[in-house]
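Given next, in structure tokens, is a single chain: the form predicted alone.
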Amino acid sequence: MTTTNDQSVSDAVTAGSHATESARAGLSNLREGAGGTVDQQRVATVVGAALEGIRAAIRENKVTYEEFDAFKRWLIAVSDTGEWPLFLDVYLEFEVEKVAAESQQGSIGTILGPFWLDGQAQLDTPATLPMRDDEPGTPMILAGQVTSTDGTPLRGATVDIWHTDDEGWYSGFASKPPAGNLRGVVRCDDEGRFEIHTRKPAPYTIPLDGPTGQMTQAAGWSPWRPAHIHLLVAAPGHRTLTSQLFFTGDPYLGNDVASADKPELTLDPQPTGNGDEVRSDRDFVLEPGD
């Protein structure tokens, strides 16, 4: 998950462990699971379709016993490292998000990913995210307003924001950045407006030391994610928006290993005239809900 060659071998395990705990808590995009009784017919339909897809791949590609045994070893490695949530986030969550978006209104969203952390600094707008005194990277301002679908400004809205540093490291998942670096929950003003001062993030690879990264490389697929900012935009009485924001000119746009980038989520930061600082404005619209 970094652009450098000194990636810690614990990255995949750390990410997998955290995502596993979130999954065990029954959270998907930070919303509680539906729970309740299991619909047997629904299980049979969905699981049956998934299994038949795998069987069809075996038949059509004439999978050998050697390849089948390699697949079983890979499954064991995924389990041993706790990478199931990471694998599912990278290769399947974007399809679930597409299905969910069909019935949702308001601003467009995308996947959560495995690197969110609870309990981060609570900040009032205008806010500067926690960072090192000599934090590298281009200074950046992200500003905007949170409204409801009828245009009403949402007092009490918050923007939970996290992203990598200039070297592609997430705090909490690598030893380089200090805890809480470039993370925070920003409280908007009475008109739902926010202004966040941070640093422009860098592209990074998914962890390459674990089975998900190894499978990706074995298939010859790009392991890169374009530079992006994660956001959870929330307000009382409204559905929380899970989204990411990307940047024009990024070499990995359109080839995101997680298939999470969308043209509608791409920013084009402009110089502010204050040194090399840039700024992007992005408003968010939330639909009423629980």
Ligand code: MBD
Contents of the next structure:
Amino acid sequence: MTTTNDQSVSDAVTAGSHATESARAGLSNLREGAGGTVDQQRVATVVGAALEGIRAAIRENKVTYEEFDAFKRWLIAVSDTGEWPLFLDVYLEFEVEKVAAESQQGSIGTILGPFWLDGQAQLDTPATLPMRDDEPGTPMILAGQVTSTDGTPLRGATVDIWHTDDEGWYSGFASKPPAGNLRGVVRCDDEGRFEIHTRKPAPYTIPLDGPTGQMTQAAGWSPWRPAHIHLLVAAPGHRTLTSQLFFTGDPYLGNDVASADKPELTLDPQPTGNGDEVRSDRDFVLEPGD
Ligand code: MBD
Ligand code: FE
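Other form of same protein, the form predicted in complex with the ligand, not the form predicted alone:
Every component of the complex follows; first up is the chain already shown.
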């Protein structure tokens, strides 16, 4: 690659290509992919509205050929670096999630993001996530119970959890943490209870050397996400909850580049008295259905 910054560009490309691969292969397990018949009217309505939004931006701001050409080059770079999942999940997924949430009961959720991975360690509660012997960061326990909307504890519930390390890196997408680090699928007990031992994650900046980060900084926007823990909470006969949990006092709360933080999703972990360990308790309510 001809660039003055080989190492960091290749990091963005590594993260991007892994996220692209994962989006292509894995998400169909999680959500029903496209397929079947395409409704012509729906395409005309939605694609038409999206295109008209861009045309309006051009008209109203008198966009020049130079800017149009820069836009083309930027789109090509998003493809070349595999950043489509990152860009789409940072700038658009929250609106899709809001639409989905209108018809959902149970605990409030938020976006999935680009860094979920299939096939992670299966653990029984109480569980310690896979981590390095010297894994840095504050030891943290996340515990709670999974119930149905009528209050029934859900036997067979699982909590799929993934988050960054204490430096903001995701395993599987950055070279530093080993594969599987701070990721796992925890099987709850017969009453849907879980207890997960991990490390408190750190705030995260989207890659600054790829086109998504460069566009973000070119606009003067913050590239940061508040520290967060991703979760997929599932149980037989219930709709899987996609969520994230954040932390009180995080400087980036309310200014999330991915617009995914919600006040209802903030944890306030308390010291357990065991060294510098902290603990948060959080229950999840799932809606019947699939
Ligand atoms: C993330 O870690 C993330 O969770 C989202 C939604 C977008 C970019 C990076
Ligand atoms: Fe994330």
